[in-house]
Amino acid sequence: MKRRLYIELENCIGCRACLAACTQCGGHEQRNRNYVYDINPFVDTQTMPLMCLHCEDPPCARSCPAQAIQIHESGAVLSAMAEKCIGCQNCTIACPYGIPKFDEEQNLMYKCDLCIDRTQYDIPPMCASVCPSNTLQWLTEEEIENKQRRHDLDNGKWVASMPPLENETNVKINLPGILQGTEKLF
């Protein structure tokens, strides 16, 4: 049963739990592929985890060159492979996200993999396992649709997984609250 991750950003506590989990995680090189960003610090305390969707037509990958960015069977985009990177960036430029970072020293773009060594055996990804408040959540389609449906109000304030900007994602994010007669974040 294919599962994806879901984000439920109101949920959000800004712990960090996710940053300091995806460090640990195996092959991530001590580094954390994700950022929790702070909203509108100067306003008030809310945070979100920002994370690679995992679109279905990658525009990284797409854009890349060295054709150092793959696609897994299971829809996870992986990071740049070390030895095909040819350290150009254009997967950061092509982001609709801003998900890829480069880093100069090993020349070579990272990004969140989802924890692919985990999630390919239906094991949660790193950040989804440690989330104390479940904004990261390890779902089954029918899940998440059950979710989506709770949260459709269709009254122009509510929302459940927006539009994606590029195309669709394997990463599900639900907005309700954040966005609730606000501007929208993106």
Given for the second form:
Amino acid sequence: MKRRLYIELENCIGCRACLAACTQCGGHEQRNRNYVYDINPFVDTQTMPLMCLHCEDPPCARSCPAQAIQIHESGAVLSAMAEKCIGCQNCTIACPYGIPKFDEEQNLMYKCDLCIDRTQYDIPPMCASVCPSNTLQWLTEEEIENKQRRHDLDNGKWVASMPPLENETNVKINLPGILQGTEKLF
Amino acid sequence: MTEQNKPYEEDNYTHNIHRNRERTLDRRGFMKTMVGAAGVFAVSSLPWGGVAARELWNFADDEDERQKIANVTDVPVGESFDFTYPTEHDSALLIRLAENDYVAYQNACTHLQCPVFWEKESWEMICPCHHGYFSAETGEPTGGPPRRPLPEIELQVQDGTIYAVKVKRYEA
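Following the display of the form predicted alone, present the structure of the form predicted in complex with the partner chain.
Expanding to the full complex; the earlier chain stays at the top.
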């Protein structure tokens, strides 16, 4: 059963458990690979997590001159292969979401790989499995469709990655109502 | 992601970003291909090596067939006689230099294969195309473009008949 990461941004309570989980994840060496933004600092407490959206046509991978960023068959865009990455940071510039991070010491790019060592065996990615407010969810296509349908009924203005943010992505996002000027009804 | 739902037509192996294709054209795969091709070429050249070894170490005692050329009475001293040897496509030239001195050469000029003929007056073999000259005694070129001698044919004279026995191996 193919599952996708689904981000329900409005649920985020800013606990940063996802960051902590990512930091502790195996092979990440104390570096987290996602972000929690304060949307409107000094005004309200709204926060949003953002990790790699795993584009169908990833600019980071296409811009890599060494083919160090690879696409897994599940659609996940993997972190740079250590033996191929030449540290040119093209991917960092190319990504419209500013996702790939660069480690100056190792001269190596690293980014969210959707916990491919877990998700390829259908175990939810670390961030989703620890999220206490269901902001990050690991859902089947069917469940995502049901959610979208429900929200469409309740609120005509609701969109989930539709129209696509920058291009088609494997991670689906439910934009928070505060960005759309509407309130989501549960 | 499948290949079908890509937003553009591109199957570009120089941009090999799909992990399933990681091994299709990487450096190691390329080296394997090169070494494999070298191996194929090496193996396929073995028959030629066999042919060369056969020739060089005389494994082949493929004597040319003994063939009657002419009767002694047909060729006066100083005259020549055309024949073909060892096959009907290899034209050759027999010359009687003295009473008991016969020489024969395959008469395709070693420059560009024009037929060489015997010029009794100058006592030389001449290629008319580019004025190549060959010594009748040895077959060596004495002038003109050719640089290699004419292939010599060994002869036997028995009972008033001249036979061609074999074409001498070319020694560089």
